[in-house]
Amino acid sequence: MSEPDTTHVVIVGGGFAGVACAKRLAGDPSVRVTLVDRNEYHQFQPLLYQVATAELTPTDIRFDLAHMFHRHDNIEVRTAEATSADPQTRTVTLASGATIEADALVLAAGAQPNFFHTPGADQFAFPLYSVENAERVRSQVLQLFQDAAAKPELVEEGALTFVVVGGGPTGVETAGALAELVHDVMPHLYEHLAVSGAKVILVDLGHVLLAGFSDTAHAYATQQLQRRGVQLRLGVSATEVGADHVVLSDGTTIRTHLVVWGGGEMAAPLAARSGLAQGRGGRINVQPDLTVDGHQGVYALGDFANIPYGDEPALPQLGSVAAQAGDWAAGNIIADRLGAGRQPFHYRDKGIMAMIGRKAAVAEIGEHRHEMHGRFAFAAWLGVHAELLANTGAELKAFTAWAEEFYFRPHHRSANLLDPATVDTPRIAWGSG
């Protein structure tokens, strides 16, 4: 617990919600904050697919948490894994066995992939929810091209067939970036390798892409992906994932050694070990003020929570929702201390958006969902992401320069990130299956 004259706030998770909460409390002498995360860094999750497809390096989207708060004496960053939480005592237990007791407990531990019990997916699919995930995808892609260059007949064994599961923003963005990497960048690195046999296939049980968007956006995303050579398999699901194949619900088997899983997410494992009831997606249901019903001083935020808003049972799992909720929760913690009373969360809707590829983006902005495509959608995407980056204290000039280069520069310049010598992934046992 805290000293009598201070409030001890324990924040579990250094994502958008946890960082925003800590930033709001930073410098307040009446509050002592312990920020706990298993990593030493905050990861900018919306750009993980750019790392996976070698457009960015991991260091471009990784921000040191200790450095982020080094000027604030009331913020302590602890690199540790929270294995369980007790909402009754507002206590967090770490993997080391140590416990931390709080006056206010903020659970913002993020998400993990939801494989929906698909056989083999947890073992063989490549999720895209962390920097490590993105690095694995990148390494696998580079290894597959190396192997196919050394032995072109491996193309017939699916060496250059890449499957993306999920037709939401993660799947669409990843499929578009992979297609551009395969068809526009790799030929410059492997000039002797005929990449005509390379395929990017997107699979989704729904019948449209970007289901939460408008019909116009569905058509735009479809057109843009197909223009980049992406094959769409809609209305079917992945029913099995193996080391060298994926089986679809229509009975089709696709030979592949890379299945990127963007088919859904659920709350991180801490949710199941918190003693709190779990709602949709394994997330913790919260009240409008972001606290957990029946537990004073316990908040759940970001991808860890189902946050009701208006007529919606839960807001979508977006970075802007998480960041705003983190800031709001901090405000409510301060209000509690002052005896002013907590306020229901008011979300400022930034809209929804997806980057389909270079010079191709779609955005539906604001509560009325004003739709934009192409350059204007990219500008909206850039603005929202710049605001999220500013929340981490990142250097926006560097981000803006990258984004402008990404949108306008020739494809072949990306090849300088594709150093085969950096590949560090288990070798594929060709022909062993």
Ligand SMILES: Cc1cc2nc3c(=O)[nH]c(=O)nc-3n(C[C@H](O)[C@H](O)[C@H](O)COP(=O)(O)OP(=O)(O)OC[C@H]3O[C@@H](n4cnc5c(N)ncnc54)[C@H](O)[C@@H]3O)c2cc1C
Contents of the next structure:
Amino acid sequence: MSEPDTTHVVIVGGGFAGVACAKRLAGDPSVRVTLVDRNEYHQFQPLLYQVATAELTPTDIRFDLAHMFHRHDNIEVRTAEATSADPQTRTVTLASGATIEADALVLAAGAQPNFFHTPGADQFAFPLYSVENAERVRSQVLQLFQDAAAKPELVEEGALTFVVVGGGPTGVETAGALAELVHDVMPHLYEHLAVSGAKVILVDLGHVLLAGFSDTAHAYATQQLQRRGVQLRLGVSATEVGADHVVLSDGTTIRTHLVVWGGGEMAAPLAARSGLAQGRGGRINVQPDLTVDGHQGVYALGDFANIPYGDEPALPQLGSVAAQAGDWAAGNIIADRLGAGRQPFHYRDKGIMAMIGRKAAVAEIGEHRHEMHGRFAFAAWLGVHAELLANTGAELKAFTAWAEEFYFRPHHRSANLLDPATVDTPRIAWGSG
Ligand SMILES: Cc1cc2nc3c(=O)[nH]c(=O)nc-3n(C[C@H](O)[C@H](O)[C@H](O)COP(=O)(O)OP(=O)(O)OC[C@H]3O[C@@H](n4cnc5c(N)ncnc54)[C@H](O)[C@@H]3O)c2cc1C
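Can I have the other form now, the form predicted in complex with the ligand, not the form predicted alone?
Expanding to the full complex; the earlier chain stays at the top.
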């Protein structure tokens, strides 16, 4: 428990929301913070697909949490899995059985993939929510190329057919990056392999890409992906995923050994073990001041929460929403302590954006959604993500080096990133599927 005069804040989740909350409270002698994350590091999700497609290394997007707060005595970082939370007593239980009691409890455990009960998807699809997920995708791609190089007949078995489910920003960005890897980079490595058989297919039940964007953005994303050789299967859903295939709702079966799942997300499992009512997407509904109705001192943030805003029932699941909400929640915790009254969250809307490939991005900037395409959108994407990175206290060196390489030398990858010897996944059992 806290010293008589300090407020003990327990934050579950060291993502954008949790880190921003802890940073705002760092150095405040009236507050003691315990930041709990299952990982020792913060992971920068917007750059996951760059790791998945061998543009960045995992260490480029992983930032040590203890190091982030090492100068602040009032922040304790604990690496532990939170297995449940009790909002009545504001207590978090850890996998070890230990409990931590808080004066203010901040739930910021993020999201998990939503497979929408698609048979086989949880077992065989490759989600993209963590550094491990991204490394697994990269390993699978490298292994598939290695196997196909050794036995070109495997191309007929779908060895070089890569399927992305989901036409939102994650799916579009992943498909674009995979297409550039598969069509522009790998042929240099496997000159003798008939990589012309390589395919990237994007599947979405909707009839447009980037549904949350404008009509011109839909058309732009379609044109840019097609220009990169991505085959679009719109208006159909994935109805079954297996180790060596995916079945679509129009009855077709695609032979493939890599189905990347960008098809939807829901709140992390802790939401169901928090004793709190779950709203849309399994997320916790909060009030405009980010607290949970009826639970004094309990906050839910970021991808874990439905944050109402103006006429909108909830803000989107974005890094900037999570980071700003984390900072705001900390402000409200301090205000509560001072008896000053909590304030409704004010979101500074940066807009929405997606990077489709080199020199191809789309951005709708600010709350008025000023639309940009191409290199200006790429610059906007860089600016917003550099700010998010800087907010976590991360060094921007790897990011700026990546941006420069990506823009000017897009087909270059360091040998290490493409080395199949670094692959550490189970070998693919060909012919047994
Ligand atoms: C592939 C991908 C690309 C994206 N691209 C963009 C983009 O370009 N721009 C943008 O603005 N947003 C993007 N997003 C969305 C953005 O990353 C999220 O909105 C943001 O990460 C949410 O922040 P958060 O703090 O709520 O959760 P997260 O960042 O997910 O952090 C949650 C933390 O909680 C920890 N945790 C979860 N459960 C437990 C538990 N039981 N015990 C202990 N720790 C736990 C996790 O380890 C994690 O560190 C992208 C997301 C993905 C998946």
